[in-house]
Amino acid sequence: MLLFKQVPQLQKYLDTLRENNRNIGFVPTMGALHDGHLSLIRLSKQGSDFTLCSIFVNPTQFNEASDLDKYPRTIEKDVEMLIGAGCDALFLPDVNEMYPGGSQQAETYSFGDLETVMEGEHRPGHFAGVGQVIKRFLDIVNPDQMYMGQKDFQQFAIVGDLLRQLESKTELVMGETRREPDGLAMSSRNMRLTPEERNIAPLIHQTLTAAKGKVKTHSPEQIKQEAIRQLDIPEFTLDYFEIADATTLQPITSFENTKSAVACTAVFLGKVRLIDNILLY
(Lines of atoms letter the chains of each structure in order from A and count residues from 1; the text may use other names and numbers.)
(Lines give C-alpha, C1' and ligand atoms only; values in the text may rest on other atoms or scores of the structure.)
Protein backbone atom coordinates (compact mmCIF):
# COMPACT_ATOMS: atom_id res chain seq x y z
CA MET A 1 0.00 0.00 0.00
CA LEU A 2 1.27 3.43 -0.95
CA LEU A 3 1.46 6.18 1.68
CA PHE A 4 1.13 9.90 0.93
CA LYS A 5 1.42 12.74 3.42
CA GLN A 6 1.78 15.72 1.07
CA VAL A 7 -0.81 16.92 -1.42
CA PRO A 8 1.49 17.48 -4.46
CA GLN A 9 2.88 13.93 -4.39
CA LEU A 10 -0.61 12.46 -4.06
CA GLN A 11 -2.04 14.55 -6.88
CA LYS A 12 0.87 13.71 -9.18
CA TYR A 13 0.27 10.01 -8.64
CA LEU A 14 -3.51 10.32 -9.13
CA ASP A 15 -2.94 12.24 -12.36
CA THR A 16 -0.89 9.31 -13.63
CA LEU A 17 -3.76 6.95 -12.85
CA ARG A 18 -6.22 9.14 -14.75
CA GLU A 19 -3.90 9.28 -17.74
CA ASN A 20 -4.21 5.50 -17.81
CA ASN A 21 -8.03 5.72 -17.62
CA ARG A 22 -8.25 4.28 -14.11
CA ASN A 23 -11.09 5.57 -11.97
CA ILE A 24 -10.48 6.47 -8.35
CA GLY A 25 -12.54 5.42 -5.35
CA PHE A 26 -12.10 7.41 -2.14
CA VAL A 27 -12.96 6.50 1.47
CA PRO A 28 -12.54 9.44 3.88
CA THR A 29 -12.10 8.41 7.54
CA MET A 30 -10.87 9.78 10.84
CA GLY A 31 -9.03 6.57 11.66
CA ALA A 32 -9.58 4.19 14.59
CA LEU A 33 -10.72 1.85 11.86
CA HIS A 34 -13.15 -1.06 12.25
CA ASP A 35 -14.95 -3.38 9.88
CA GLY A 36 -17.42 -0.64 9.01
CA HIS A 37 -14.59 1.29 7.40
CA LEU A 38 -13.12 -1.84 5.83
CA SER A 39 -16.50 -2.68 4.29
CA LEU A 40 -16.26 0.66 2.46
CA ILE A 41 -12.78 -0.26 1.26
CA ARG A 42 -14.17 -3.54 -0.05
CA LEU A 43 -17.06 -1.71 -1.71
CA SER A 44 -14.61 0.64 -3.40
CA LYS A 45 -12.49 -2.24 -4.63
CA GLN A 46 -15.61 -3.68 -6.28
CA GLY A 47 -16.67 -0.42 -7.91
CA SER A 48 -13.43 1.45 -8.59
CA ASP A 49 -10.08 0.68 -10.21
CA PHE A 50 -8.01 2.29 -7.47
CA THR A 51 -8.95 2.70 -3.80
CA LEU A 52 -7.61 5.59 -1.72
CA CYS A 53 -8.36 5.92 1.99
CA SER A 54 -7.66 9.02 4.05
CA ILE A 55 -7.11 9.26 7.79
CA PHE A 56 -7.52 12.77 9.12
CA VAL A 57 -9.07 13.77 12.45
CA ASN A 58 -10.70 16.97 11.29
CA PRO A 59 -10.68 19.56 14.11
CA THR A 60 -13.32 21.80 12.51
CA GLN A 61 -16.15 19.29 12.98
CA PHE A 62 -15.68 18.86 16.73
CA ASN A 63 -17.78 21.07 18.99
CA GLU A 64 -15.78 20.29 22.11
CA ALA A 65 -12.00 20.42 22.28
CA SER A 66 -12.13 17.61 24.85
CA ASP A 67 -13.99 15.39 22.36
CA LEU A 68 -11.27 16.05 19.77
CA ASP A 69 -8.57 15.20 22.32
CA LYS A 70 -10.32 11.95 23.31
CA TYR A 71 -10.86 10.76 19.75
CA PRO A 72 -8.94 7.47 19.46
CA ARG A 73 -5.84 7.47 17.29
CA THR A 74 -4.56 4.02 16.32
CA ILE A 75 -2.56 4.67 13.18
CA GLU A 76 -0.29 1.60 13.27
CA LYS A 77 -3.26 -0.73 13.66
CA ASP A 78 -5.17 1.22 11.00
CA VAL A 79 -2.37 0.79 8.48
CA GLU A 80 -2.25 -2.97 9.11
CA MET A 81 -6.01 -3.21 8.62
CA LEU A 82 -5.92 -1.25 5.37
CA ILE A 83 -3.13 -3.42 4.01
CA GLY A 84 -5.11 -6.52 4.96
CA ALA A 85 -8.18 -5.15 3.16
CA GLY A 86 -6.20 -4.55 -0.01
CA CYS A 87 -6.40 -0.75 0.06
CA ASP A 88 -4.19 0.71 -2.67
CA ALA A 89 -3.11 3.93 -0.97
CA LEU A 90 -3.43 5.92 2.24
CA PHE A 91 -3.48 9.71 2.45
CA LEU A 92 -2.30 10.75 5.92
CA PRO A 93 -2.12 14.55 6.03
CA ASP A 94 -1.58 16.78 9.03
CA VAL A 95 -3.66 19.86 9.82
CA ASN A 96 -1.28 22.24 8.04
CA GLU A 97 -1.43 20.12 4.89
CA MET A 98 -5.23 20.14 4.90
CA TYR A 99 -5.64 23.79 5.91
CA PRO A 100 -2.45 25.57 4.77
CA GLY A 101 -4.00 28.98 5.32
CA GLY A 102 -5.66 27.98 8.57
CA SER A 103 -9.08 26.40 8.93
CA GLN A 104 -10.65 29.85 9.39
CA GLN A 105 -9.94 30.54 5.72
CA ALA A 106 -11.52 27.30 4.47
CA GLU A 107 -14.70 27.65 2.45
CA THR A 108 -18.00 27.20 4.24
CA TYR A 109 -21.36 26.12 2.88
CA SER A 110 -24.98 26.32 3.99
CA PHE A 111 -27.06 23.16 3.93
CA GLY A 112 -30.41 24.71 4.79
CA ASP A 113 -32.90 22.55 6.68
CA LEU A 114 -30.64 19.50 6.38
CA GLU A 115 -28.30 20.93 9.02
CA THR A 116 -30.84 22.38 11.47
CA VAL A 117 -32.27 19.08 12.75
CA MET A 118 -30.95 16.15 14.77
CA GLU A 119 -27.11 16.28 14.74
CA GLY A 120 -27.19 19.85 13.47
CA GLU A 121 -29.42 20.98 16.32
CA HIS A 122 -27.32 19.29 19.00
CA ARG A 123 -23.88 19.94 17.47
CA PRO A 124 -23.98 23.45 16.00
CA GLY A 125 -21.18 24.05 13.53
CA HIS A 126 -20.49 20.34 13.08
CA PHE A 127 -21.71 20.12 9.50
CA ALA A 128 -19.95 23.33 8.54
CA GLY A 129 -16.77 21.49 9.50
CA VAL A 130 -17.82 18.40 7.55
CA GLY A 131 -18.45 20.57 4.49
CA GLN A 132 -15.05 22.22 4.86
CA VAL A 133 -13.07 19.02 5.01
CA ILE A 134 -15.01 17.21 2.26
CA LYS A 135 -14.63 20.21 -0.06
CA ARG A 136 -10.89 20.16 0.64
CA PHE A 137 -10.72 16.43 -0.10
CA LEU A 138 -12.66 16.92 -3.32
CA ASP A 139 -10.17 19.60 -4.41
CA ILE A 140 -7.22 17.36 -3.57
CA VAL A 141 -8.45 13.95 -4.74
CA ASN A 142 -11.28 14.66 -7.21
CA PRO A 143 -12.46 11.05 -6.91
CA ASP A 144 -14.78 9.32 -9.34
CA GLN A 145 -16.58 7.65 -6.43
CA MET A 146 -16.67 8.51 -2.75
CA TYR A 147 -17.82 5.86 -0.28
CA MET A 148 -19.46 6.71 3.06
CA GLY A 149 -21.47 4.69 5.58
CA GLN A 150 -25.17 4.73 6.40
CA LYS A 151 -24.49 5.00 10.14
CA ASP A 152 -23.82 8.71 9.64
CA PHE A 153 -27.04 9.09 7.67
CA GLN A 154 -27.37 12.85 8.10
CA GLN A 155 -23.72 13.38 7.18
CA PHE A 156 -24.29 11.36 4.00
CA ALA A 157 -27.22 13.65 3.12
CA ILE A 158 -25.11 16.74 3.84
CA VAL A 159 -22.26 15.53 1.63
CA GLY A 160 -24.74 14.70 -1.12
CA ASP A 161 -26.08 18.25 -0.92
CA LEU A 162 -22.53 19.63 -1.04
CA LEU A 163 -21.83 17.65 -4.21
CA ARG A 164 -25.00 19.06 -5.76
CA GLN A 165 -24.04 22.60 -4.81
CA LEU A 166 -20.61 22.13 -6.34
CA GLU A 167 -22.06 20.41 -9.41
CA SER A 168 -19.46 17.75 -8.74
CA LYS A 169 -19.17 14.69 -10.94
CA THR A 170 -18.10 12.56 -7.97
CA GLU A 171 -20.58 9.75 -7.32
CA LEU A 172 -21.51 9.34 -3.64
CA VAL A 173 -22.00 5.68 -2.69
CA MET A 174 -23.59 4.54 0.59
CA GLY A 175 -22.32 1.47 2.39
CA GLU A 176 -24.62 -0.30 4.83
CA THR A 177 -24.06 0.04 8.56
CA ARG A 178 -21.84 -2.73 9.89
CA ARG A 179 -22.90 -4.13 13.25
CA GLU A 180 -21.56 -6.25 16.05
CA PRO A 181 -23.30 -9.63 16.56
CA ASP A 182 -25.57 -8.04 19.19
CA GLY A 183 -26.63 -5.25 16.83
CA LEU A 184 -24.51 -2.37 18.09
CA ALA A 185 -23.39 -0.21 15.18
CA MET A 186 -19.63 -0.36 14.75
CA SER A 187 -18.06 2.92 15.78
CA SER A 188 -14.66 4.21 16.78
CA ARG A 189 -16.29 5.51 19.96
CA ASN A 190 -17.30 2.03 21.11
CA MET A 191 -13.81 1.39 22.42
CA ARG A 192 -14.40 4.11 25.01
CA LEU A 193 -17.35 2.23 26.56
CA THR A 194 -16.85 0.39 29.84
CA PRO A 195 -17.75 -3.33 29.84
CA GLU A 196 -20.99 -2.51 31.67
CA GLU A 197 -21.89 0.22 29.16
CA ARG A 198 -21.04 -2.05 26.26
CA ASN A 199 -23.59 -4.57 27.54
CA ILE A 200 -26.30 -1.90 27.58
CA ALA A 201 -25.49 -0.29 24.21
CA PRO A 202 -27.37 -2.82 22.00
CA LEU A 203 -30.65 -1.40 23.35
CA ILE A 204 -30.22 1.40 20.81
CA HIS A 205 -30.48 -0.93 17.83
CA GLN A 206 -33.20 -2.97 19.52
CA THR A 207 -35.27 0.21 19.87
CA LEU A 208 -34.73 1.15 16.22
CA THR A 209 -35.67 -2.35 15.07
CA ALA A 210 -38.83 -2.23 17.17
CA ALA A 211 -39.68 1.13 15.59
CA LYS A 212 -39.43 -0.35 12.12
CA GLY A 213 -41.81 -3.13 13.09
CA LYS A 214 -44.52 -0.62 14.05
CA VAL A 215 -44.70 1.36 10.82
CA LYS A 216 -47.89 -0.33 9.58
CA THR A 217 -49.71 -0.07 12.91
CA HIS A 218 -48.51 3.17 14.54
CA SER A 219 -48.14 6.83 13.62
CA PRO A 220 -44.69 8.43 13.54
CA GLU A 221 -45.43 10.25 16.82
CA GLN A 222 -46.56 7.05 18.54
CA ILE A 223 -43.41 5.25 17.39
CA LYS A 224 -41.27 8.14 18.58
CA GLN A 225 -42.84 8.27 22.03
CA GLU A 226 -42.59 4.50 22.51
CA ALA A 227 -38.94 4.61 21.50
CA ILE A 228 -38.24 7.43 23.93
CA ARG A 229 -39.84 5.37 26.72
CA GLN A 230 -37.74 2.34 25.75
CA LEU A 231 -34.55 4.41 25.90
CA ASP A 232 -35.52 6.01 29.22
CA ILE A 233 -33.09 4.15 31.45
CA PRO A 234 -30.67 5.65 34.00
CA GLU A 235 -27.59 4.84 31.91
CA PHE A 236 -28.82 6.74 28.84
CA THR A 237 -29.15 10.46 28.25
CA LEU A 238 -31.20 10.92 25.09
CA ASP A 239 -30.30 13.72 22.70
CA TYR A 240 -33.03 12.89 20.22
CA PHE A 241 -35.12 10.20 18.58
CA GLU A 242 -36.71 11.32 15.33
CA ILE A 243 -38.84 9.85 12.58
CA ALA A 244 -37.92 11.80 9.46
CA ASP A 245 -38.27 11.93 5.71
CA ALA A 246 -35.20 10.09 4.40
CA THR A 247 -34.59 12.76 1.74
CA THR A 248 -35.30 16.04 3.52
CA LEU A 249 -34.54 14.77 7.07
CA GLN A 250 -37.50 16.80 8.33
CA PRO A 251 -39.74 15.21 10.99
CA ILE A 252 -42.91 13.66 9.61
CA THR A 253 -46.36 13.32 11.15
CA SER A 254 -47.67 10.72 8.70
CA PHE A 255 -46.25 7.89 6.61
CA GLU A 256 -48.83 8.38 3.86
CA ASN A 257 -47.07 10.98 1.73
CA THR A 258 -43.47 10.00 2.43
CA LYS A 259 -41.65 7.80 -0.09
CA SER A 260 -38.94 6.78 2.38
CA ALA A 261 -38.60 7.33 6.12
CA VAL A 262 -35.75 6.91 8.57
CA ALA A 263 -35.56 6.67 12.35
CA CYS A 264 -32.48 8.37 13.81
CA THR A 265 -31.27 8.60 17.37
CA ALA A 266 -28.37 9.85 19.46
CA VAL A 267 -27.76 8.97 23.11
CA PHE A 268 -25.05 9.51 25.65
CA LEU A 269 -24.05 6.28 27.35
CA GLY A 270 -21.92 7.51 30.19
CA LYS A 271 -19.64 10.07 28.54
CA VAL A 272 -19.77 8.45 25.09
CA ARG A 273 -22.20 9.76 22.48
CA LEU A 274 -23.56 7.08 20.17
CA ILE A 275 -25.65 7.58 17.03
CA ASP A 276 -27.59 5.09 14.93
CA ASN A 277 -30.46 4.92 12.46
CA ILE A 278 -32.63 2.53 10.51
CA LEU A 279 -34.49 2.97 7.25
CA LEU A 280 -38.14 2.27 8.02
CA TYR A 281 -39.05 1.72 4.35
Given for the second form:
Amino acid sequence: MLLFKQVPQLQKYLDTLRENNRNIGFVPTMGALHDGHLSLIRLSKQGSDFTLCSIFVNPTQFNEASDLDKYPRTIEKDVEMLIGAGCDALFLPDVNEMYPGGSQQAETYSFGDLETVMEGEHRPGHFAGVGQVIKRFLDIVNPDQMYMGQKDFQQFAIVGDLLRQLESKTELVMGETRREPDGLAMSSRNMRLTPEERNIAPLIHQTLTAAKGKVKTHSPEQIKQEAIRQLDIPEFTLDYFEIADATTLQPITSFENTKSAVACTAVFLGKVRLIDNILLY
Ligand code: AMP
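Switching forms now, from the form predicted alone to the form predicted together with ligand AMP, please provide the structure.
Full assembly next; the chain just shown is listed first.
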Protein backbone atom coordinates (compact mmCIF):
# COMPACT_ATOMS: atom_id res chain seq x y z
CA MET A 1 0.00 0.00 0.00
CA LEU A 2 1.29 3.46 -0.89
CA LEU A 3 1.43 6.11 1.83
CA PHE A 4 1.07 9.83 1.10
CA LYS A 5 1.34 12.56 3.69
CA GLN A 6 1.61 15.53 1.37
CA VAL A 7 -0.83 16.88 -1.19
CA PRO A 8 1.54 17.49 -4.16
CA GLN A 9 2.92 13.92 -4.10
CA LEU A 10 -0.57 12.45 -3.86
CA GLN A 11 -1.90 14.61 -6.68
CA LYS A 12 1.01 13.77 -8.94
CA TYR A 13 0.36 10.08 -8.44
CA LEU A 14 -3.41 10.41 -8.98
CA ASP A 15 -2.80 12.39 -12.19
CA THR A 16 -0.73 9.50 -13.55
CA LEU A 17 -3.58 7.12 -12.78
CA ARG A 18 -6.07 9.36 -14.57
CA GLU A 19 -3.78 9.63 -17.59
CA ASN A 20 -3.99 5.84 -17.74
CA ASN A 21 -7.80 6.00 -17.60
CA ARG A 22 -8.03 4.39 -14.19
CA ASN A 23 -10.87 5.67 -12.04
CA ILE A 24 -10.30 6.57 -8.44
CA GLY A 25 -12.42 5.43 -5.49
CA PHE A 26 -12.05 7.39 -2.26
CA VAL A 27 -12.98 6.38 1.31
CA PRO A 28 -12.56 9.25 3.82
CA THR A 29 -12.26 8.16 7.45
CA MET A 30 -11.09 9.39 10.84
CA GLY A 31 -9.22 6.16 11.57
CA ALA A 32 -9.65 3.72 14.48
CA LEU A 33 -10.76 1.46 11.69
CA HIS A 34 -13.19 -1.42 11.99
CA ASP A 35 -15.00 -3.67 9.57
CA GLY A 36 -17.49 -0.90 8.72
CA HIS A 37 -14.64 1.10 7.21
CA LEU A 38 -13.19 -1.99 5.54
CA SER A 39 -16.56 -2.79 3.96
CA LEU A 40 -16.29 0.59 2.20
CA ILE A 41 -12.77 -0.31 1.05
CA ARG A 42 -14.18 -3.58 -0.34
CA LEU A 43 -17.00 -1.68 -2.08
CA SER A 44 -14.47 0.67 -3.63
CA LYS A 45 -12.35 -2.23 -4.84
CA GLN A 46 -15.43 -3.61 -6.60
CA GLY A 47 -16.56 -0.30 -8.09
CA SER A 48 -13.32 1.60 -8.79
CA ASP A 49 -9.94 0.76 -10.34
CA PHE A 50 -7.87 2.36 -7.57
CA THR A 51 -8.82 2.70 -3.91
CA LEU A 52 -7.56 5.58 -1.78
CA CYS A 53 -8.42 5.78 1.92
CA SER A 54 -7.76 8.85 4.05
CA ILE A 55 -7.29 9.01 7.80
CA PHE A 56 -7.71 12.48 9.23
CA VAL A 57 -9.34 13.35 12.55
CA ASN A 58 -10.90 16.60 11.39
CA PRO A 59 -10.90 19.06 14.30
CA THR A 60 -13.49 21.36 12.70
CA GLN A 61 -16.31 18.79 12.89
CA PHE A 62 -15.99 18.23 16.64
CA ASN A 63 -18.27 20.51 18.64
CA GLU A 64 -16.81 19.24 21.95
CA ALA A 65 -13.06 19.63 22.55
CA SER A 66 -13.06 16.63 24.92
CA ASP A 67 -14.63 14.42 22.21
CA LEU A 68 -11.79 15.40 19.85
CA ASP A 69 -9.15 14.72 22.54
CA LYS A 70 -10.62 11.33 23.35
CA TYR A 71 -11.19 10.26 19.76
CA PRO A 72 -9.34 6.92 19.46
CA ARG A 73 -6.15 6.89 17.39
CA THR A 74 -4.80 3.47 16.36
CA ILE A 75 -2.78 4.26 13.26
CA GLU A 76 -0.46 1.22 13.25
CA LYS A 77 -3.35 -1.21 13.47
CA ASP A 78 -5.27 0.85 10.87
CA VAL A 79 -2.40 0.52 8.38
CA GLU A 80 -2.31 -3.25 8.89
CA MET A 81 -6.06 -3.51 8.36
CA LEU A 82 -5.93 -1.44 5.17
CA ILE A 83 -3.11 -3.59 3.79
CA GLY A 84 -5.14 -6.71 4.70
CA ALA A 85 -8.17 -5.33 2.85
CA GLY A 86 -6.10 -4.62 -0.27
CA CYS A 87 -6.40 -0.83 -0.11
CA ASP A 88 -4.10 0.71 -2.77
CA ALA A 89 -3.09 3.91 -0.98
CA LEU A 90 -3.48 5.80 2.27
CA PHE A 91 -3.54 9.58 2.54
CA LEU A 92 -2.48 10.60 6.04
CA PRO A 93 -2.32 14.40 6.14
CA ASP A 94 -1.72 16.55 9.19
CA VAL A 95 -3.81 19.61 10.02
CA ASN A 96 -1.48 22.04 8.21
CA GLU A 97 -1.67 19.99 5.04
CA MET A 98 -5.48 20.06 5.15
CA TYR A 99 -5.90 23.67 6.29
CA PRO A 100 -2.74 25.49 5.13
CA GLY A 101 -4.11 28.95 5.97
CA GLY A 102 -5.80 27.72 9.16
CA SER A 103 -9.27 26.18 9.27
CA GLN A 104 -10.86 29.63 9.63
CA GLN A 105 -9.84 30.36 6.05
CA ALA A 106 -11.39 27.18 4.62
CA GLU A 107 -14.61 27.60 2.64
CA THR A 108 -17.87 26.91 4.48
CA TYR A 109 -21.18 25.72 3.07
CA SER A 110 -24.78 25.78 4.22
CA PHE A 111 -27.14 22.88 3.87
CA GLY A 112 -30.51 24.50 4.60
CA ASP A 113 -33.06 22.34 6.41
CA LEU A 114 -30.82 19.27 6.11
CA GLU A 115 -28.54 20.66 8.82
CA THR A 116 -31.12 22.05 11.24
CA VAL A 117 -32.40 18.66 12.44
CA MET A 118 -30.99 15.67 14.36
CA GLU A 119 -27.15 15.72 14.31
CA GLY A 120 -27.16 19.29 13.00
CA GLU A 121 -29.45 20.47 15.78
CA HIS A 122 -27.61 18.59 18.54
CA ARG A 123 -24.04 19.18 17.37
CA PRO A 124 -23.83 22.85 16.34
CA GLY A 125 -21.18 23.45 13.67
CA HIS A 126 -20.67 19.74 13.04
CA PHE A 127 -21.87 19.71 9.44
CA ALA A 128 -20.12 22.97 8.61
CA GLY A 129 -16.94 21.10 9.61
CA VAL A 130 -17.90 18.04 7.57
CA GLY A 131 -18.60 20.25 4.54
CA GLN A 132 -15.26 21.98 4.96
CA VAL A 133 -13.19 18.82 5.13
CA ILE A 134 -15.03 17.03 2.32
CA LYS A 135 -14.70 20.07 0.03
CA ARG A 136 -10.97 20.11 0.72
CA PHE A 137 -10.70 16.38 0.02
CA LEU A 138 -12.65 16.81 -3.22
CA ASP A 139 -10.24 19.54 -4.31
CA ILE A 140 -7.23 17.37 -3.48
CA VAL A 141 -8.41 13.96 -4.68
CA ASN A 142 -11.19 14.68 -7.22
CA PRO A 143 -12.37 11.06 -6.98
CA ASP A 144 -14.62 9.37 -9.53
CA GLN A 145 -16.46 7.63 -6.71
CA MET A 146 -16.64 8.44 -3.02
CA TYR A 147 -17.85 5.73 -0.63
CA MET A 148 -19.59 6.62 2.63
CA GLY A 149 -21.64 4.66 5.18
CA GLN A 150 -25.37 4.56 5.87
CA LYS A 151 -24.35 4.57 9.55
CA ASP A 152 -24.00 8.36 9.20
CA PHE A 153 -27.23 8.80 7.27
CA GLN A 154 -27.52 12.56 7.67
CA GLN A 155 -23.86 13.06 6.80
CA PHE A 156 -24.47 11.12 3.59
CA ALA A 157 -27.36 13.46 2.70
CA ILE A 158 -25.26 16.53 3.53
CA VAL A 159 -22.36 15.35 1.37
CA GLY A 160 -24.80 14.56 -1.46
CA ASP A 161 -26.08 18.13 -1.17
CA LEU A 162 -22.52 19.50 -1.17
CA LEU A 163 -21.75 17.59 -4.38
CA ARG A 164 -24.87 19.08 -5.97
CA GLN A 165 -23.93 22.60 -4.85
CA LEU A 166 -20.46 22.14 -6.33
CA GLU A 167 -21.86 20.53 -9.50
CA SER A 168 -19.28 17.85 -8.85
CA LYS A 169 -18.90 14.81 -11.10
CA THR A 170 -17.96 12.61 -8.14
CA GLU A 171 -20.46 9.80 -7.63
CA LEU A 172 -21.46 9.22 -4.00
CA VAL A 173 -21.97 5.54 -3.13
CA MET A 174 -23.61 4.33 0.09
CA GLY A 175 -22.29 1.30 1.98
CA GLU A 176 -24.66 -0.47 4.36
CA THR A 177 -24.07 -0.36 8.12
CA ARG A 178 -21.85 -3.15 9.42
CA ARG A 179 -22.88 -4.50 12.82
CA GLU A 180 -21.47 -6.62 15.60
CA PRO A 181 -23.16 -10.06 15.94
CA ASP A 182 -25.49 -8.60 18.62
CA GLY A 183 -26.63 -5.80 16.30
CA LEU A 184 -24.59 -2.89 17.66
CA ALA A 185 -23.45 -0.71 14.76
CA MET A 186 -19.68 -0.80 14.46
CA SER A 187 -18.17 2.51 15.51
CA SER A 188 -14.73 3.77 16.47
CA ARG A 189 -16.38 5.06 19.64
CA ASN A 190 -17.46 1.56 20.77
CA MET A 191 -13.96 0.92 22.12
CA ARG A 192 -14.57 3.65 24.73
CA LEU A 193 -17.57 1.81 26.23
CA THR A 194 -17.18 0.05 29.59
CA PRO A 195 -18.06 -3.70 29.54
CA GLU A 196 -21.41 -2.84 31.19
CA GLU A 197 -22.19 -0.15 28.62
CA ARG A 198 -21.13 -2.47 25.80
CA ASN A 199 -23.58 -5.14 27.08
CA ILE A 200 -26.53 -2.78 27.02
CA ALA A 201 -25.62 -0.93 23.78
CA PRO A 202 -27.42 -3.38 21.40
CA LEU A 203 -30.71 -1.98 22.76
CA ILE A 204 -30.24 0.88 20.29
CA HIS A 205 -30.48 -1.41 17.27
CA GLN A 206 -33.22 -3.49 18.90
CA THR A 207 -35.30 -0.34 19.36
CA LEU A 208 -34.78 0.70 15.74
CA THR A 209 -35.71 -2.77 14.51
CA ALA A 210 -38.86 -2.74 16.66
CA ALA A 211 -39.74 0.67 15.19
CA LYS A 212 -39.49 -0.74 11.67
CA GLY A 213 -41.84 -3.56 12.65
CA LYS A 214 -44.57 -1.07 13.58
CA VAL A 215 -44.74 0.96 10.37
CA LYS A 216 -47.89 -0.72 9.04
CA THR A 217 -49.82 -0.45 12.32
CA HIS A 218 -48.62 2.72 14.09
CA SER A 219 -48.22 6.42 13.32
CA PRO A 220 -44.75 8.02 13.33
CA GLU A 221 -45.55 9.73 16.65
CA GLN A 222 -46.68 6.46 18.29
CA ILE A 223 -43.53 4.70 17.05
CA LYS A 224 -41.38 7.54 18.34
CA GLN A 225 -43.00 7.54 21.79
CA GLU A 226 -42.63 3.75 22.12
CA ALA A 227 -38.98 3.95 21.08
CA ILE A 228 -38.33 6.71 23.62
CA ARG A 229 -39.92 4.51 26.31
CA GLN A 230 -37.78 1.54 25.24
CA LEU A 231 -34.59 3.62 25.42
CA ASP A 232 -35.50 5.06 28.82
CA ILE A 233 -33.10 3.05 30.99
CA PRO A 234 -30.67 4.45 33.60
CA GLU A 235 -27.56 3.72 31.50
CA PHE A 236 -28.84 5.78 28.52
CA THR A 237 -29.37 9.48 28.04
CA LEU A 238 -31.36 10.01 24.87
CA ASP A 239 -30.24 12.87 22.64
CA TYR A 240 -32.96 12.36 20.04
CA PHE A 241 -35.10 9.77 18.31
CA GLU A 242 -36.73 10.93 15.07
CA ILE A 243 -38.81 9.49 12.30
CA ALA A 244 -38.01 11.47 9.18
CA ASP A 245 -38.45 11.63 5.44
CA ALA A 246 -35.37 9.81 4.12
CA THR A 247 -34.73 12.48 1.46
CA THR A 248 -35.49 15.77 3.22
CA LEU A 249 -34.68 14.45 6.74
CA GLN A 250 -37.58 16.49 8.10
CA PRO A 251 -39.65 14.81 10.85
CA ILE A 252 -42.93 13.37 9.59
CA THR A 253 -46.28 13.01 11.29
CA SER A 254 -47.75 10.57 8.76
CA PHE A 255 -46.34 7.93 6.43
CA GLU A 256 -48.91 8.74 3.76
CA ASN A 257 -47.03 11.23 1.61
CA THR A 258 -43.53 9.96 2.29
CA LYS A 259 -41.87 7.75 -0.31
CA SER A 260 -39.14 6.53 2.03
CA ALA A 261 -38.76 7.05 5.79
CA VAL A 262 -35.90 6.57 8.21
CA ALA A 263 -35.65 6.31 12.01
CA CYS A 264 -32.52 7.95 13.44
CA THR A 265 -31.31 8.11 17.01
CA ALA A 266 -28.41 9.38 19.12
CA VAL A 267 -27.84 8.09 22.65
CA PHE A 268 -25.25 8.81 25.32
CA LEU A 269 -23.90 5.81 27.23
CA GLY A 270 -21.98 7.53 29.96
CA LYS A 271 -19.80 9.99 28.03
CA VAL A 272 -19.88 8.07 24.76
CA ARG A 273 -22.35 9.27 22.15
CA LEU A 274 -23.57 6.62 19.72
CA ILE A 275 -25.74 7.11 16.63
CA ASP A 276 -27.64 4.62 14.53
CA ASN A 277 -30.53 4.53 12.07
CA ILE A 278 -32.77 2.19 10.11
CA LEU A 279 -34.61 2.66 6.85
CA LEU A 280 -38.26 1.99 7.66
CA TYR A 281 -39.29 1.49 4.02
P1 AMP B 1 -15.61 7.85 10.47
O2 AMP B 1 -14.24 7.27 10.56
O3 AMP B 1 -16.46 7.62 11.66
O4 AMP B 1 -15.60 9.29 10.00
O5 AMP B 1 -16.32 7.05 9.29
C6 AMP B 1 -15.78 6.98 8.00
C7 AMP B 1 -16.78 6.37 7.07
O8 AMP B 1 -17.10 5.05 7.51
C9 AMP B 1 -18.10 7.16 7.02
O10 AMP B 1 -18.55 7.19 5.68
C11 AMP B 1 -19.00 6.32 7.90
O12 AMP B 1 -20.36 6.45 7.56
C13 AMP B 1 -18.50 4.92 7.61
N14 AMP B 1 -18.87 4.01 8.70
C15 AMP B 1 -18.70 4.20 10.03
N16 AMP B 1 -19.20 3.17 10.72
C17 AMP B 1 -19.70 2.30 9.80
C18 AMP B 1 -20.37 1.04 9.89
N19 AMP B 1 -20.61 0.46 11.06
N20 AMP B 1 -20.74 0.44 8.73
C21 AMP B 1 -20.51 1.02 7.53
N22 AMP B 1 -19.89 2.21 7.38
C23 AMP B 1 -19.49 2.84 8.50
